[in-house]
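Quick heads-up: it's one chain on its own, the form predicted on its own, in structure tokens.
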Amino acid sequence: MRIKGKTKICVLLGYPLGHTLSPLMQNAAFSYRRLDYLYVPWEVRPENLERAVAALQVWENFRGANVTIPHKERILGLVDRLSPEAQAIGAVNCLSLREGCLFGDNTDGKGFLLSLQEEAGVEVEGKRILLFGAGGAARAVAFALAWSGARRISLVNRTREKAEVLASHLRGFAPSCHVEAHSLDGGDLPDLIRESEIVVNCTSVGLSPKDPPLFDHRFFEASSLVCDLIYNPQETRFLEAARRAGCRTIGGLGMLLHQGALSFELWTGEKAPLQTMRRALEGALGFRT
């Protein structure tokens, strides 16, 4: 692309980003579209995140960006408006100018609930569902589940305290919804696994293949939909074992996707293309298709 003066930049804030696939997609989209935007990795040091969002107020090419770690948390207090989501979950992965303000959002647990539907035809209302973990990306799906009208989720963390903070953080917001928390060491996980539709990995294992599993895989069951965030490998351990089981399984790819997709929108007001985007990312990770 040529870059002019007005061409409006948007970034991805955090620290370190030397593996990130966001620049990839997302300038892959503004290019398909033909938009005179550039998206950029920008490394910011956690004692610099003040000056650094105060900076963004006052670019005038800025148009917006993502947050990633280790800052979703602490820049809450540093945005003018906050969505509903962000500051239910406590974290915000989007930052948007609107009307002179810095918006920030949390696009990530909708980002999961589109690559539900779009990857696997599959809505959450009445489900029940076991979510492993209790850190901030279990958080964002958790309350996406919710208030998409799960019938029951079950957290369940190495350390139970963590997942009854999560878990009574969500009864407050989706009362509806009956909210469990578990240990991980718990002799209920086998019954978990068997009553839920849908079971999903919220943890970092699996990242190494010397990860050692969460649980027996013998538990999985036949009739579940299994899930896991990890995006690569393309297949964790996790997930191959459920396949073997005979579960439908979904990588973490699609919520990539679908949360940059949005992340996208919210800063063109265009449609995000999906197909382009997705090709982007698959091609970098040499994904068989």
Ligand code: ATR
Given for the second form:
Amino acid sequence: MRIKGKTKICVLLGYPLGHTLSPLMQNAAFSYRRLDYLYVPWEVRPENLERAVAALQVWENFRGANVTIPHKERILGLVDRLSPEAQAIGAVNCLSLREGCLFGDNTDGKGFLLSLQEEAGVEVEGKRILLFGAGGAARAVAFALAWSGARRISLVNRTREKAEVLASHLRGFAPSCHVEAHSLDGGDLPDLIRESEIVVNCTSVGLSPKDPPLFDHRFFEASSLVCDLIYNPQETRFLEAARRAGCRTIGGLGMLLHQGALSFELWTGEKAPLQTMRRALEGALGFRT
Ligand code: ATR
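Now show me the form predicted together with the named molecule; what you just gave was the form predicted on its own.
Now the complete complex, all chains and molecules, led by this one.
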């Protein structure tokens, strides 16, 4: 690629930035669409975040950013405007420019919804959904599900109090959705799974194949669609057990892809080349297709 004086720049803002697939995915998309854009990592220590955001506002080439750990929450107070999603979730993962203003959005939850639609043809309206976890990822997914008309969301978390806090926020934002909080070791898990059309792992359990299972996988019911937000390994033990129980399964790559595609569209105004982006991700992860 040829970088010019006017090349438009998008950055990934985080600290530290170890293994990230976003530069690969976004640059593949820019190059496929023949856009004079470049996506680069930008490691910014927490104590420098304010100055970094100020620098973005005077950088004429700047067109957008993804925001990752540890800045997703703190950056809320540093942007000019926020989407309703970012405001409710309390985290920003995407910055773009709107009429010269820095706009903070959250595309994680929408990315998950799109992966359900595209990979399983599933709409969440009217569905009963069980989410494992109550951290940042669970929060983004739960809000997107509640706003899309889920009938019931059962939050199951190791620390029940965290599920309670998230449940009460969700009830405030989506009063028509029935939200419950449960603890992971409560005896009601088999019933909850049986009653849920969609089951999602939003915890970090499974990132390592050595992780002990979150719960007794014999509880899976063949009628559920089972999703894991983890994209590496391609099939976690959670998903493998669900598949063996006869469930349809979806891994986390689709959410990574779609949140990136939504960012691309905000920055360029063009439709994201999904196949190109997916191939870039699968190639880097060594997935079989
Ligand atoms: P993320 O931003 O990826 O969601 P997080 O906010 O740290 O990360 O949340 C991690 C989630 O995984 C939490 O729901 C956490 O449960 P607790 O709230 O009880 O900490 C869950 N989690 C992590 N390790 C776990 C384990 N070994 N068993 C069960 N749940 C676990």
